[in-house]
Partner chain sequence: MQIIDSDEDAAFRAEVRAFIQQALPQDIRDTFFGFRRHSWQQMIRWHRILADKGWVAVSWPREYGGCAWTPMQQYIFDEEAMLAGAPRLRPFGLKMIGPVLMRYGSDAQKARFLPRILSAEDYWCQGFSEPDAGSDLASLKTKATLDGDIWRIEGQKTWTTTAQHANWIFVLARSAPQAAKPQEGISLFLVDMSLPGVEVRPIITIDGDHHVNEVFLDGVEVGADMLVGEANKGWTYAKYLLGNERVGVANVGQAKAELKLLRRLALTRKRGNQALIDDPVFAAKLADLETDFLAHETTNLRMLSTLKPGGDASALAPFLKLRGSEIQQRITELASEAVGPRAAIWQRGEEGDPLDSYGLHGWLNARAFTIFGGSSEVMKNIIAKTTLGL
Amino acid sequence: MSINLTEDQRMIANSLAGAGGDWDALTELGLLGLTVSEAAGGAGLGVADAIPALAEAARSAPMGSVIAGAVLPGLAATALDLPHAGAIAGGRLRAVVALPANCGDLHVDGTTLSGRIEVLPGADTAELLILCLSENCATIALDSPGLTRDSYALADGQPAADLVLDKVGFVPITAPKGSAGRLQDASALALCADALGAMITIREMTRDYIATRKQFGRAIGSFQALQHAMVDIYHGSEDYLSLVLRAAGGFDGLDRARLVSAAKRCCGTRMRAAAASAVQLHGGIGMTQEYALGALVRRVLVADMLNGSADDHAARLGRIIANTARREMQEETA
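Please write out the structure of this chain alone, matching the form predicted alone.
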């Protein structure tokens, strides 16, 4: 199966791949406004259109910075009808979105907020924090008194930061019902798309490597055990591709939570295992820091770690299945 893109999605994917995570390039190409509404000067893409383009672009370049700095802020600014949307789309304001998965104990005291926000990609250079927790959302200037940040890089090299808030002022926003959950799922699925692009490239690299690497006078791809391992990688990545694209297509429907959790759980189970198998098939070179495979594998690991673990999403799937069965039983007995 391939990622079937429209002409517009193909053009966006090619542009994203060429720009990578470079802010100036993204600004010049107008890509920072991908998910900002057209009324605010953006392209107005929804999740269903953005995810396939991200996955295709992710075959050539990591999309983590694009997701954190453009896709999520655009979705949040549009959903919350923020006055900052035009500045985000035009590259005049760097925004970052904090969601329930990032937040520990946050305490409101009148007009100030205290607590910690952790492992927030893009927060190292952002100027505006869009905080979205249930229907209680807010914006916070990241140069506010009482706010400190500890910047670092995630395992895949993507910049991030932890924020410590000590009586920091905020601007409250009343969000539409379900905004936080929708944005959390969009974040999870966008990183799944990045992992998908990385996984397709891993698969192709591994196929090419075992076809050319020789041992005992034969290409190692001719050994049956390695062929079986390669088949497992191929089937697993094809299943994952189907799950990610299905979740994108159904994101605006009633099955959003189930579809996203299915994709996220597959990322943390079958894709982690497939990536590890690819490293083994490469032998010693697969373990070296300089070889491209390692960076691709780390993108899969980061997509698994952020926005809830595989176990978290398995538990959510269990609740959804149980609730559906309970509802169907009630309907039958009514």
Second form
Amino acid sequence: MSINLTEDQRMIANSLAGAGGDWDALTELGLLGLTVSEAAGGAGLGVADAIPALAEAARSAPMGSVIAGAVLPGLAATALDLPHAGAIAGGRLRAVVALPANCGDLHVDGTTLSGRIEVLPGADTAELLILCLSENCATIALDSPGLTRDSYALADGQPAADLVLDKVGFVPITAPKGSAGRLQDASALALCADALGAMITIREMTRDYIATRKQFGRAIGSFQALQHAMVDIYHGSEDYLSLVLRAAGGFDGLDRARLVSAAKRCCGTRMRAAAASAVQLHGGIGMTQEYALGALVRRVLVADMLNGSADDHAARLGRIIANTARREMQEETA
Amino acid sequence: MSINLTEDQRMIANSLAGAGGDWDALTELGLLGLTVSEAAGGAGLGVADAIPALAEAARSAPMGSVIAGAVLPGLAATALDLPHAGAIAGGRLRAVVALPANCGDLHVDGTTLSGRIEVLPGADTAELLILCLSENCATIALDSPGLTRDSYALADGQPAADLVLDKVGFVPITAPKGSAGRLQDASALALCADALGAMITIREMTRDYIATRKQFGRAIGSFQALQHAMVDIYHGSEDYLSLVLRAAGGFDGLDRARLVSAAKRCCGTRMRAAAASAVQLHGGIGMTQEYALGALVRRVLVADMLNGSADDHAARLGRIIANTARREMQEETA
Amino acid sequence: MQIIDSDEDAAFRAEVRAFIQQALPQDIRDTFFGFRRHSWQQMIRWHRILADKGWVAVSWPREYGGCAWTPMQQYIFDEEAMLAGAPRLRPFGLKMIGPVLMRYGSDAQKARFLPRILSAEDYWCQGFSEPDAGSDLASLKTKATLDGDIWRIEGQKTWTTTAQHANWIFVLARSAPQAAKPQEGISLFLVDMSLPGVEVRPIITIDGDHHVNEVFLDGVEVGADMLVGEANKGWTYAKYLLGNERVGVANVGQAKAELKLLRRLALTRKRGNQALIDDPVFAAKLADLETDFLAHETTNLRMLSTLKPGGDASALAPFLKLRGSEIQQRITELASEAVGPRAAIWQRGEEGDPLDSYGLHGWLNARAFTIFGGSSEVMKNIIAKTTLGL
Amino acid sequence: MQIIDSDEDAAFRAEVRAFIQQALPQDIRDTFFGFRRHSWQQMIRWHRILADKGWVAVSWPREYGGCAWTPMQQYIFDEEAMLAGAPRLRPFGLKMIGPVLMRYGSDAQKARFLPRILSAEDYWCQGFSEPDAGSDLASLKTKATLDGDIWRIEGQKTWTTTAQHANWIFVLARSAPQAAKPQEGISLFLVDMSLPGVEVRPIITIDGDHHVNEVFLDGVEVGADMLVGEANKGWTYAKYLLGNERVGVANVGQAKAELKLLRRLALTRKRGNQALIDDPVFAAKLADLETDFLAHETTNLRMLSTLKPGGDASALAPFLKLRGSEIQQRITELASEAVGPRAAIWQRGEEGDPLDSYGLHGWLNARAFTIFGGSSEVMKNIIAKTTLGL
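Now that you have shown the form predicted alone, what about the form predicted in complex with its partner chain?
Full complex below, order starting with the chain above.
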């Protein structure tokens, strides 16, 4: 099985895979405006279309930088109708989106903002911060006085930063109701798509490895316990693929929260375990930095760690399920 | 590995295994006074000594009736210093102990008691009810006016009953502090011991079955996936054996709650899964009522279901662990 | 991937729902929503109601009296029926021997048997497994000897579901004992269970119930017209049949209905001071189960969407069987936890405890799902070989 | 089974604790309790402190400068040292080649090497695995050719832990290539790493760290006095050595200390409005991990209690290795969860993030535990064969 793509999605996926995180290539190929509205000079791609393309591209290149630097800023600029949309689409302004999951203790004091924003991918080089917390959104120039950043790399290779805000000025934006939640879910699902691409590559590598690696005079893939472990990886990742694509397809419907949290939960439980199992099946070679597996595994882990933990998403699912049960009960007695 | 027993424990285990749930045999062999104090004519066995003997006996016979009809009443009679102790030890009075886990909504109204006691093993034929809820304990004659019972069998074969109390008279007893908690833990651990004996027999049966059953021209125990599943059952049950014996050995220490809950939790998680895996390894034959496996599996399940669920015990463990962490932190800063 | 009905499918769903609403008897509904198992009689009644409507063979072509529904329509119908509390029709005629006869049977066999499957005049059971041929089905020992125009069948079948109710059995038997491979030299026969030499003995399973049987075939004589297709080609037909069986046990609609019941159970039970469904630890387990179900449902639809009508589902079947049976088991796991200590009570009498499907009995019964119809281990072997090429 | 110190053991524990309290340097303690990994230098310092006290070889007989402690005393010492934040001494000399030399080595070898292991003048590494001989160690290809009185060793070893620090390596090499079975015709050699032809190349692992190496042996020449025991009997010595290695990785004391750190981490992190340790879902996972550790600790003690001093632990070893490595992995799993999003930050510089042992790095590093020193799959194969007779 593989990811079914439309012709357009396949073209975008190919471009994304070619450009990877290279900013100039992304600019040249016009990919920075992927999710910016057509009115503002972008391609106007919605989440439902962007996710399958991202997942496909993620099979050959990590998409973290693309998500943080292009997909999310474009979605935010479009959703909040920002004047910066054109500059973002044209690659003239590097923007980054901070969401509730990144923000611990931000507080507004009149016209300034103070607090910390943590582990924000892309924040190392961005010029504009788009802050989306519930209905209160804002833009902040990242060279504002009072704003300091501490940059580093994440385990999947993409750069990120912590931001400390000390009475930093901001431009308030009135966002349409639900924008922050929607962007938060888009961000979570985009991470899931990167992990999905990585996972499909992991499973292909692992299958090929055990089919050829010999120990005890035979391919290790002929040992039943290893076969069954490989089947679990394969079947689990097919199910995960189903969840990610379904969440993309249903992103604009009423079921968005449930579908996204299901995909993200699965990323942190079954896919994390599947990635570990893939290392196990590789044996020693899977433990080496040089071999491609490790970098792929780290992408699955980073996708799990950011934008709400697996337990956070299980808790949200639990609340949705309880509400469903109560509604069903009412419908029956009504 | 096997259960290490003292000479005395082995003698008791052999007698218990021989008598099974047969009341006359238990009376004849003097086993009804096993845990009644020596002063009252019993053998004065403590929990630490009774548990290994029970587990060993449980390898060949279900111990549910013995636990409900002899072990717990004896412990309760001794702990509460009941005048009935001698009659219980002599087999002249059938008693049964109700603990917090059995009692949902009991309430006292002056000198009478009302409410329900549910799924109480041994309550079908008992004459005396020993009720232990925190410091408030009581004895109740089971033929009292206002008391009705609904008897049935449990899935492990032992009889049990629900009791409905409607303004039933009782004899109040002032119990030493902590008696109910201690009896509740003794009851939980005794169930674990029954499941342990069953589990050891299950693993032996399963090993023997896969070593001899042939499919595809070879013993199914030569298939690696089945071997590994069998190793998990074996290793898991060794660990469970460790937990049960350790809880018995530490029953009179400060760590009782943690040790008992760990054993009970393991019964409901790993042992329940191991029992299911044993059925799976047997294939069709394991699904038949006629074959001995099913009755053993049901004992593991019943042990899990009574006296606090696996989640109840995990929650208790969680509280103990959190307290430990806080104490350790204080010790360090002190 | 969007799981939203097209306008056409939405109209179809509305039609289906309306029919079920008025046609499904209340007592059958109540059985399901009362956490009990449907009886055989209830299932047959529902079968006949559907037969009258012409909705009993959802995947069969119209020429044989089927609905010829698209996979999506079949899925919608199953989902609606299950969520309404309808019984599952047994697959042995409709999904197993029926399609085999359509593809490999003679015209006479089709004309004789297919209508009687639709009408429930015949009910079939499956004579495949034997005491020494379970997972290793190809090692079966039942013999069929041709004597003039008559096949004489001798052997023992086991784990035969609903043999106590069925009047026909399809039987795999070894017709060429000298064949080079065990898979060769096997034939598939249609056997009238009222014939002399057929004896059914019940097997009581660990849940205390009577689902399966031993079937003894003691020199049972059938005519050459009861041989399906060619002699010694039975393995081919059996593989086709098993593929269909395993797709069937994806059990998406039924699992969806069972999950609805489980939610209700968890809403009405207490843990501490709150509803069990609000307990974070139980809720996390339920969330994982619903997530895995959502994935299974979607994978199932993705796979079915690649399948042409009448196509060979054997490559997909092991995936659907594996996860479908696992999810059903996990539903019984959480259900028995939700029931609490009362789940330890052994079934009493015919009707049993109202919660008996959801207590220990449900759990014990569900153990069979990963054993029968191809064990999970065999499914994984097949996937490793055919899909992964290992 | 009681896990309460006897009076004697309690006195021993008090003595051990008092010594560690005054002897363990504060910076070493701080490294551990600051969630960081001990450096090689810290480990060597602690080794020398213990050597001065005579407490470095806890299981060795007194005649070789060991403590000759009972298994219970060894256990107590390990527990106290780990809980205080001490580094684990590397096993290659003390637990691997040392015991092999005591049992199979010549008097000259014992006299020369054992004291230098105690004093840390020599540090050993293990030349067993090869690129094509990992789980299937017996297929190793490194050759040893006898030329007069000189063995010439040619080959490549890999996954050699701490080869960058060690000055000696023990090497398995094929000395009789024509032997009937691959296990036969292997010899065990002691090789000075400063000899010409020995080259160490680092392998950077997925956690970005340098734990393991390739060791190339390019015509390295050693005298006959560097052969352990008899030629071609090396497999026997290797099995003895691996048994000891695997018992060592039960890692009970270390896991106990790591669990203490994990509890502290969970106490100081928040989930919602409460400490993470009070979150019911996290608490349930922690409870399961602590339960499995309690079981492992107890099983370990039960097993060791049946083992005579100096006895062959090979039957117990696979159990201890299997569960010990699994528990260590699960500690890193919960720890990285407790650290939260900051666990996604890649290590920076030498010192790294203070939480680096407990974030992603710890998790990645722990993947090795179920692979190296005998993979979990191989351990299960051994148990199935030797303990279960399958």
